[in-house]
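Have a look below at one chain only, the form predicted on its own, in structure tokens format.
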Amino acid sequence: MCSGCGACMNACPRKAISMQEEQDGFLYPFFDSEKCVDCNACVNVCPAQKELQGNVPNDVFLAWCNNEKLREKSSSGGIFAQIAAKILEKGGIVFGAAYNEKMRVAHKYIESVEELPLLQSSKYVQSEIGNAYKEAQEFLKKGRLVYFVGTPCQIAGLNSFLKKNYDNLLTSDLICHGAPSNALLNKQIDDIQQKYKNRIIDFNFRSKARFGQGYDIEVSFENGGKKFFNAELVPYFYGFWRNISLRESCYHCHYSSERRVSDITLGDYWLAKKIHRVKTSKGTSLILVNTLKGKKILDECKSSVALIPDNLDRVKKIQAHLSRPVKVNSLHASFVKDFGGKDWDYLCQRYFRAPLRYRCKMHLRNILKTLTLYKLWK
């Protein structure tokens, strides 16, 4: 059930625990038998080990950003970008995930607008919290407003750590499908570095450059040059999207429910045209509103964005993981086993290549959304 979060590292008083890479490719905690001195205080802030806590959202919302610019950067519709805009513009600290100068996902903090293009765009990995729980508690202590994102365990990580609610806490959590490791990642991404003999910069999940709101990963390299490919044939997005490369725990993730362990949950409406009639080229997102501090932020922002009122039972029709975990595959279990021990191009051949069939319908696919201008009607 260990789902990574990082709260028994940072809670840890003797720094005898460290994150380390396990033969599967995630991170688990690892004790120095000569520093821990039996505290208990891993065990006693672990979420795993505790009753989920959470609330049944007070107001739901189909919603996007009326800033353009922030909501084509962004994966959805921008709604993160506007509340992490507001919180900087107060002088608080925004925590996110971003790429390392390793290509690796890590949460880290920013104090300025500038710097929100590091936050924006989902990445289909598991951050690599680090010390960002305790980062956040000097922050909170000190008087800063302090807005974190984060998966649900994530944030039910914080939320133990803290051991108590600050007011000047506002978190939001996905709504998760799950997460493959930053190890598996960066096995494709030095494939890619290899077949075109550049180093990549960024790796956009999320690009709406072609088609709009979707999945389309844009691949950047150092010498300025860009690449597109099929999500859908991406091998590295291939498993995560046929559940077969995720973390255990996220078969097991009770997470996954209607209540929610943050102030606002934020996800992608994927039926926005055909239930609401709006376009969603540009991007639309699903917003949970948990609590009374992320109506009040909600409030706050309502010049700068849409809101179309819509209700839970429907959207969770809509988002599956608002009520179950995904289901695990049948090839995950012999993923596992290879993975330390195989080369990528085994690993691809064996779980991570579509059938013919598949490759060319989405080739076909791609072939027609550019001939019928697809981004403009979508």
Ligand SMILES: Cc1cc2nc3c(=O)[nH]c(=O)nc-3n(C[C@H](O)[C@H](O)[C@H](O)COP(=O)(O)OP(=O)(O)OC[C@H]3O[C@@H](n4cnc5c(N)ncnc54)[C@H](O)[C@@H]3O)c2cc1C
Contents of the next structure:
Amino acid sequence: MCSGCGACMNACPRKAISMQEEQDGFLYPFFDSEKCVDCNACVNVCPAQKELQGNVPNDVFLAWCNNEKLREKSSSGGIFAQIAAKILEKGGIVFGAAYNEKMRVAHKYIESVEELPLLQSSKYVQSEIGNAYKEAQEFLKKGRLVYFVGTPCQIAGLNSFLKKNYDNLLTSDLICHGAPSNALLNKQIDDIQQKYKNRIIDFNFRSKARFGQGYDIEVSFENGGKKFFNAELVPYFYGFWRNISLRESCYHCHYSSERRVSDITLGDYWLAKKIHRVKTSKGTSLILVNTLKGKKILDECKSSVALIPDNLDRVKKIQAHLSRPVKVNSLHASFVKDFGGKDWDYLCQRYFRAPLRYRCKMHLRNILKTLTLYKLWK
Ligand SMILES: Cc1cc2nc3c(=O)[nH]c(=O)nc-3n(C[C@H](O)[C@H](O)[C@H](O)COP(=O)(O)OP(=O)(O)OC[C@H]3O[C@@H](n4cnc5c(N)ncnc54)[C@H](O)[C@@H]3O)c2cc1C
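With the form predicted on its own in hand, show me what the form predicted in complex with this ligand looks like.
Zooming out: every chain and molecule, the one shown earlier first.
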């Protein structure tokens, strides 16, 4: 059940715990028994040892931010970016996930709107939390306003680590499908780098540049070049999408529930056009307002966001992960065994190769989309 949230490492007063990569490519806590004094601080903060503590949302909205620039760079409706911009305007700090210099996704904080693009857009990989909880706590104790965003397990980890409620803390969790490892993403990145003989500096899973909201991967190279890939034909994404390469705990995730651990939950709203007759191509979000703090910040952003009321029962029907975790793919167990020992080509061939029919369909869809005949075809 260890989700790798890192609460134990952040809580250890002796720095006896480090997060290290296991054979499955994910980070797990490792103990230095010489430093450990059996104080149990780690066990006491572990959210996997606790009952789920969360709130059923009071309000549910289809939403998007009116600032086109912020929305363009975001995965869906850009609600994260709009709230973050408000917090930064008030002199606050925003924590989220960004690529580091090794193209691993890790949590970091920003203090200016200019840095916002680093955190925007979903990176479908488990972000490394590092010392982010401790850093957030330091800012909170100094009275700074902090907005912390992460997967539900990371927000549960933060809450558990902090042990108390801070009025100056605002949190958002994501409706979460589950996440593969940075180790796997790095194999994918290395493969593309070798093919194009150039270093990758950004890997955007949710580029809207070609087709609007969807899953379209835009890779940026050091030499200024860009390359687009149909996400579902990229091996890494195929494994993520087909539930082959997710962390073990994702398949048993107890945060896949209507009870939410944050102030505002963020997700995609895919059926906005069908249900609310709203155009989706620029991106639309589903937001769940779980606390009064969440409601307050949304009120403050009201002039910058469009909000259409919805209801929980309906969105639960279209958002499976508000009720249950992702189903495990039958290939998952053998993938985990093979991950450490087999090379990238073998993993792609055995686990991440879409059937021929599917590949043809995807290529055809891309061609039609490009020719803007997609609507007709659909
Ligand atoms: C691993 C993962 C799985 C997801 N699964 C679903 C799903 O099944 N259904 C659904 O509706 N939505 C899912 N989402 C959320 C969705 O992709 C959008 O992030 C969400 O709709 C908010 O969009 P936005 O435009 O408001 O903000 P965005 O611009 O997308 O920003 C979202 C925030 O998430 C943070 N973030 C990005 N990557 C990570 C990461 N790897 N770990 C922790 N935090 C991160 C960013 O720093 C930012 O603060 C998932 C996100 C992730 C990271």
